[in-house]
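In the block that follows, a single chain appears as structure tokens, in the form predicted alone.
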Amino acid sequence: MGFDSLGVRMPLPPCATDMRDAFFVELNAIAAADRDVVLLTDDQGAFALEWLRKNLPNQYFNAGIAEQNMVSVAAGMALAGKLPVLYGIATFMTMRAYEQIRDDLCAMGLPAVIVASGAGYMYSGDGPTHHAVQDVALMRTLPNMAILNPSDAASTIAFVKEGCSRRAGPTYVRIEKGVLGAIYPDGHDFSRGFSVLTSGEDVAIAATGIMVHMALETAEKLRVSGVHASVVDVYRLKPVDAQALMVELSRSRYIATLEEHSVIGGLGSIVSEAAADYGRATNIKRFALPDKFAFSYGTREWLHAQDGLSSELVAKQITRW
């Protein structure tokens, strides 16, 4: 359920389990209850986004295809006591507006929620300009920035609440567009920053975002072959409780990371850094996108397979390892 501009509960659209629409339906409810919450977009569209525009017109601002300006406007709004939520395509939000995010939001410690659609190869057919495969690495370097990477509708809803409650700096939320299977029940406690989904003493697979689903499929294939894998969903990529994460991952003899991001600077780097800091720097294998541009065109799954990222291929590599 969501809320209209008068605070009355409204039925969700038929595609409510779509992660992007789940985010905006929850934002509708938050913005209806708090007039200081405002949405800025770079000329994007979505069912629930359009609903917010119609019901809360004074809290909706289309900045046009001008992400740099949009971030600076958001900073001004934050200084005036508003909580800006910025929505755009991940590559354009993080790369085109990087200087403004760094200087206007992070350096000033201003509250804002940057909602990035198009994680990884989501826009597979649009080529490298739309492949968000370096965004986590970029955002991780920024002081005061928090990063959340949901894997289903329930975690998406939880993270819009978390982002809108944070007042010490900006939050980057990397969301999917489309319907993914449910992993978490409503009301799940996400405060730890990661959740253990399955247990196994042979290998721990740390995954994030859409790849959590592939990790669960991989664990099932490994189980059939006699390898017992735990799956850990690392949804808070910054800040990370590195010590607690390594305690959990070290319950297994081997550690693998699985992500739809460059092998440089993403979850694999996060886990490797934690391992180095807390004395577990061996027996780690990273499954990620190679350090190159993807000029091939096909479905998201086809691009994954070209990079060795399918549950079958990952399970085979882990078994040989």
The other form holds:
Amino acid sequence: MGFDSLGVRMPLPPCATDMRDAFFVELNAIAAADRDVVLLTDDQGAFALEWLRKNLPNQYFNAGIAEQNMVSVAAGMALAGKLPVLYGIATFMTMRAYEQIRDDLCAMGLPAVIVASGAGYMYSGDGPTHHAVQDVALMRTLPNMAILNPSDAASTIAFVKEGCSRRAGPTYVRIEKGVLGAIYPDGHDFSRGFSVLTSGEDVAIAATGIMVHMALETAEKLRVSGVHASVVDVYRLKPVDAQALMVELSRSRYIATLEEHSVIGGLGSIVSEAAADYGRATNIKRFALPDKFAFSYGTREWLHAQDGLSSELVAKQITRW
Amino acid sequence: MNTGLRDRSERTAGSADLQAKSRWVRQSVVRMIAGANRGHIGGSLSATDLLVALYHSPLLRFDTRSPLWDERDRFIMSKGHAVEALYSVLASAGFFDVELLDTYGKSGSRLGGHVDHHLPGIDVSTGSLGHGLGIGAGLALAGKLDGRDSLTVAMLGDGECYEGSVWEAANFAAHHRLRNLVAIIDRNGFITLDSTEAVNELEPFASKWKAFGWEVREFDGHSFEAISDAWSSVEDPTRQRPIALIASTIKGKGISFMEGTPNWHHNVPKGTQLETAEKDVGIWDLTR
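Compare with the form predicted alone: the form predicted in complex with the partner chain:
Shown next: the complete complex, the earlier chain at its head.
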């Protein structure tokens, strides 16, 4: 991708499916076309973000390790007509600056994109200070907030655009680092908030973010043992069209939810609440992280397995249901 | 001239005019709080003269007929509990009818206990302390990027400066040389329960702002001459840094038994106290 008007070329990401770089390559293009788009970071870098820092210095601000001020500054810039994009580690953004997000951005309905790195156990070995496993619950209770949780590069790119075009309040986007398999073709329509990836009438598995991939593996394992599972990727966690989601999930007798978030307040809660509201609160199992701090250190997959989350373990529990 | 436009370049009001406005505002603050049986009287009265100077000298640029005018200065009442003084000043400046003030404390009123951006003349909702300076820094940074000549002015309480986020914002604003950002600190010396110096010393307060890279002026926040003189530093074209105006004020200013005591953060005067308060602010010859 090149920009003749700026006389510089923007680097392509090292891998087309690296989700974080996919995000920032798209953001670079948006910022290059609109000088009111400004990036604020709490000292977090990314390969593709270097282009913005070097070439659009009036649109790039390292606010330092001071998230509360960064969010307030973003609110001020939004009041002045800018579109701030805030990039930082998910826990510090959502928890250290929670009140600023609530009072300064949400209460005044100001546009901003909060780009959170380190969803769930992404920073697995760094301990519970770095595990964003309550962030969805926290963001979800805030009026005017939207939450997007992409599961591959195409959805990540689409959500940069969606976040930057939303004007009714801030948008919280959880992004992954590294490579995840492609799920969606370029140009996929994400407007519904969820997508049915596989069909099956025995059990519906609603999953979000990185766990959509585990859900697809689980469905494949179930298929081998004669259980037909549908997989529904719920990438927009707020607002949710709860009625449409329940219609979709209720095509199966059993509903499972799968997420890399505390069992309190995340996708399992979203689906359970929707089921309660629409009179279908039976046969729901929530596969999520337990209500505890993970003072155990290992790879992300290892941590998942400690909490009973792997395609084998989930498939086994569904088969025994 | 029948227009709502007020510009700091056309400062017209003299001290006597401003004192009359302050007197009216103090009467209004007492009426609102007594009528609602709630409010923050001490911090409203300490901030009154500063607010009157901002809107009636005027030190700010605004248009009451067009509150969202693009060229306006932005004022943020970061100590959002001093809402009775701010709402009274905005009403007296013409942003909304003074009759609206009589609804304060009544169910369904547009006037709540903290500053609400839905009202004309208010850009930023506040209530939780420590937010306004950072929001102001964002407004000022955006203004600098866009080459605007408007000011962003945030009024903070001194007790508010216990909040760490104030100093995050101070650091950020100095780093970015936001000379279009003004912090006015209502240094009345008291928080809810005690004096600031008895609880957690703020002094040497001015030195702290200077150490963070701000220019500082200290002055009597109840003297319109002193406020105007301090404001000349705001308008100094050679100034490169954000400026902190530390206004020495008296909590409960204007009401004899409230001045300089820690008892009147959000207490409501009743009975003989109210009678004394009304006499002190001259509510009996209240004219609109």
